[in-house]
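The data below hold one chain only, encoded as structure tokens and taken in the form predicted on its own.
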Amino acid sequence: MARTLGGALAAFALASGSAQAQGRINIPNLMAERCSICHTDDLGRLPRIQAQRKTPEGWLMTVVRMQRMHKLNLTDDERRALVKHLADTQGLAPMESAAARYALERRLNTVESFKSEQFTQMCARCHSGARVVLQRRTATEWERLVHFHLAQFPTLEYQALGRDRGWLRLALDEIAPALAKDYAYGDDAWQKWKQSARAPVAGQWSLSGHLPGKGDFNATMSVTTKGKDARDHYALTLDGRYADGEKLIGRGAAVIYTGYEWRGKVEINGVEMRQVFAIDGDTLKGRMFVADHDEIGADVAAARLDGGAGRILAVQPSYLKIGEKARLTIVGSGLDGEIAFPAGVKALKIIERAPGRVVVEALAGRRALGTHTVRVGSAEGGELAVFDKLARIEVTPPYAIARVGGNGGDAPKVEARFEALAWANGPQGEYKVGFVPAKWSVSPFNEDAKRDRDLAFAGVIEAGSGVFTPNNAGPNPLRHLMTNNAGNLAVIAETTGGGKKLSARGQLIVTVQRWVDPPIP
């Protein structure tokens, strides 16, 4: 169960299963039979459950903990139906989950930052702060959560940032009241969201994305209902292509939680992937990642093709060099009008026109220098940078983590993917150009890494793609004290802009396996 319901497969656990079977499950009866045994009060209510609100992943973690620790007996379909009910009736509004969606979308290289240093030290030292931010509880429930932590993890008072202070007193007297104030159960946002109309999901969607190590892609996603008894369950097909011309063909399913939380599983070109999106009216946004390697994922945005407002999601690639012809793909919806580039950019010819994309050959002159939106008929948006020469590049992410793995063990390797983000200078100052090709290499980050020969043991990076593959797990007899293949490396990108060489440097920590990988880190 640990692997099945871990972080990489959370979307699978939420989106899979028989929709019809789940629809036939009587939730009130199920909760009365399985939950009330431990949680009911004298009035027949379930106060512990009814005083909390969480994301689908948060409720999944809670239910699985009941199964593991308290022998709660549930079938897979019963668990999915129960999580669906709890997320729908006691979830988070879109504005409540917005600040920490990086955790739901498995953006593993996010560096968290919170205003409260005390919150960081008391809560975010053992798990992500996002796990807290993605909950709402009553004041009593926040206090009970403190007691649960100490009962479940009694050594936490003796760990770093615990033994140097009166942890329990601080947690009860300062942290719990602060959480009850900042993440209150009865937030107005949730009340408004429950009363708002839900956007339709079935239909055609124009989808735009970017996969580090591969590049841009676009597709049409067709969404159909799975039957009258399958509320919020949908079948998906995807038909598109990558920027290099490779076809993108997919098929799968999705479940909508809380009216906007999209969780899908699809097979694209033979690779199983998961989708974690948020629906906002006739658009959606989020991330799609490989099922058993959630570090490999794409940023995705989509707009309804049927019934939605016209909008441009992206221009692929996002830049034009002055004086050079280039093929641009405009992705969006409502793209049936005249193409209007900014002054100084000329559309030489239209190569392809489809409901979700327009492919055009374009040429830019010097007067177009800078960043612009693009318009096709009434649809407007995207971002097109016109540049003469690059000023600098930066490595993104600037700080990343890879993990050794494999070598006969259960945990696979966790790779890292880097891109070179370019910038240029114009009349209005510096502006972003977009991701550009670069030559990649790694070197020891500091003298300690050089002394320990991290470069020889930690792994290798592909010079053309920026994909770093860590070494095998386990003790290495060739290293000092037979330590593992961890390392501290500098990641170096090099490219040419305006006739001069540009370079940038990031940091990569290659570390050991993560054995506990919950849906919310």
Given for the second form:
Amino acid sequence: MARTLGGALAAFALASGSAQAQGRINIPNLMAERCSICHTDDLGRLPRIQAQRKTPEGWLMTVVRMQRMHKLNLTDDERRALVKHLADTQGLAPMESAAARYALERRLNTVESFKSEQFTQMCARCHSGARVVLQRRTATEWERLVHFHLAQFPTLEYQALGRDRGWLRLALDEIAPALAKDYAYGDDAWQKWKQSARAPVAGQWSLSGHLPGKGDFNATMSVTTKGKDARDHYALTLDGRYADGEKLIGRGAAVIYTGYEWRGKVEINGVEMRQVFAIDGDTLKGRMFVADHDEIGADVAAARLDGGAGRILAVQPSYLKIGEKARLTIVGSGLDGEIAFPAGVKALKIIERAPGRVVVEALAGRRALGTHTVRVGSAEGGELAVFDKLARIEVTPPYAIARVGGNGGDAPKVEARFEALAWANGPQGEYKVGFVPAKWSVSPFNEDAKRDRDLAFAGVIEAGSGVFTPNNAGPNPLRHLMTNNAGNLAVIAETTGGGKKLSARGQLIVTVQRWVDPPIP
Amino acid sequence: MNIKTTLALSVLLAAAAPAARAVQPGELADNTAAPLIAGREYMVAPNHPNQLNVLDLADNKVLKTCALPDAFGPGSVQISPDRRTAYILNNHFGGIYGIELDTCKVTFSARMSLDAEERAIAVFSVALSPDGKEIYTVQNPSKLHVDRYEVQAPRLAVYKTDAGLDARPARTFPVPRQLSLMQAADDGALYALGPDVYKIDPENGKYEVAVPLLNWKRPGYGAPDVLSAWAMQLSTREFSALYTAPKFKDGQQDLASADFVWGVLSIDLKTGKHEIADFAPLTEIYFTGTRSPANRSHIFTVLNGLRKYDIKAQKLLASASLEHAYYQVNLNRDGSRVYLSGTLQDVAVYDAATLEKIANIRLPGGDMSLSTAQIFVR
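Compare with the form predicted on its own: the form predicted in complex with the partner chain:
Time for the whole complex; same chain goes first.
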């Protein structure tokens, strides 16, 4: 069975506290006072700290562990300032973090896959492989990390995939040297990144997103500095709307780590959300999720409205059905030239026009069948699929995990959200249409699930939205062996396309709570 | 009143309330001083929050509950050869405690970490010499440098049972990594389960492989897997553990097409002879399996169901569904009854012949978790 990263909430927000107070903290003094109590060498350096590079979340986990397990005394603002300093001076370059951003973005239904079976078994059997991939260390530090593991978790060499091998020798003789080679401390990418110019952050951003269970949205995000005492700290407001017409209004703050790691905390329509974005020049990309339910989150892309090149981030919705008039929202920046749809698509009426958002009523004819980009002035991009009949749908994610929770326990329920992704056939073969409405249901995944009556215990799916809410935590005396309300369910989406019924099936594992839930799973 | 307060009170009241009375289901024992009776059969079962229950198997009732020092877990118990003291590996794998069963008094304690600069735990490893004078454990230490850890070689630590509280080992010897369950044979040799089964001389620390497991050369089989947290002191004086192993279809040794089997490893502690015997296809997981003292060819296994197999015939003889999972299956001395323990707080009693349930013995307190229950005759 595939294993996903699973999980609930990140323990510490990386964009909170007083920016000014954090700005006033003298980090060299603080490190000399607190870190050097244990970490200093004969020359007054901090050799362990200086031989590692990590993401902001990676440093947060380290510093919090020092507080919890080694009695490091820090105020919340001191911790934030220290994590910021470490991520800024010993962070990862954008290309170094690119391969595992899913873990920072809390995409916990990701099923990881690594080329090395040995790496998977030795490292990724207990935590995500991303946690390793998102670190750079010297050879000595990788070796010390092996010692740390067995000292902290001595039973790991007794567990399955531990007791079948000489775990410690293998870890020291093969794994540590391999990691020192693949994830070396002194990488060119980091040297180059440290010297490269930083992209501006303050100003107006045009933002496009998609929230499963709710739909597309777009907004203007206004970013202002918090003054010169608060370098890299910004205030944000969001003003936009969802595809269903609901307004999207938000306010919050963001901190930029390492020159590109955007960590925001915003209240949107009364719900606290986190932003984990990576800035790339005048665009950014990432995920925005509910702070205490990180399974609920949106893919987000944004482009700078002032100064940046014209860009198209998305066409919402991403499809037009032949012969049916529909409103399309083109989201991007610098959208101030002529609107050019592909041949066969007519713009009937411009309903709204701004540099970041153009709303057009459009109609597609048969010769436009297929997928296209759209153009507004010099900006080109997005994906617009023109279709006549849907060929099939698929359930996304195809494999997800929900977790029982509540019922007086510490861990909240973790829900699962499914969408139906539609495909059509064209002359060039199959092409993606986009997310379409579907009727949702669940059924037992296999004979075991049927026998154990998982359907009756595991939870319920909302027929209209594809949102699955698991049942309460704890042993259930009504179940076989008094087991938890866990279950193995098939998730079924049904819709109609071109007069025929289309359906698709995914898998949902409803399992127990995740008790250990660090920022990087 | 919460459990902790009640426990503390029960300890205080013990001296003033010597009269023995069987504890009713769900009730905390208040007769810690009730002596055990010679010739009678008992079971000990540790559970949360941190206590040791003594069950009287004549009437399947809780006789007493001893409060334990420090913290719970894993609760691996060995009974002394004179059946007067239970030695329990506890305190998050970090200490061994001797509990005098007649009085609930703590007569022995030892921390696995031998100094402030190390952290050491023992993984289910606690055993007693046949004369009851020594305790054996394998400690897995790590050195705590000021800003780093350094994993050290494991050591066999030998303690004198009369060394009292905060005991220090009388001898230590380096041993292989990944050792867990141990039992001492009648001739004094110590058998320790690890990647293979080692035979260790606890006088001088010399060891050899007594039974190759991970490195076995069994024709037609791949390497076995052994997971056991329960060193059961069987009345038959056997040290045993279940294994699973791939049995290949042919000389290609293809794991994908191999049949996986359950088997039992038994070391006769009287003679040192060992036996490896498959008994069933691997169709479900068992945590423990115990051969019947009444018929060595019969083995009882448990996790999500109670099964009874004939080893020689490799045949399922009987099966019982359970109210919840149990980790450990024990049998009484004559092999007539099966006692299931581990997880939650009830011990289930079954008839060994029919697998019909006889009783549930509800323990005071909480989950038994991974603890080891032992049955013995005082």
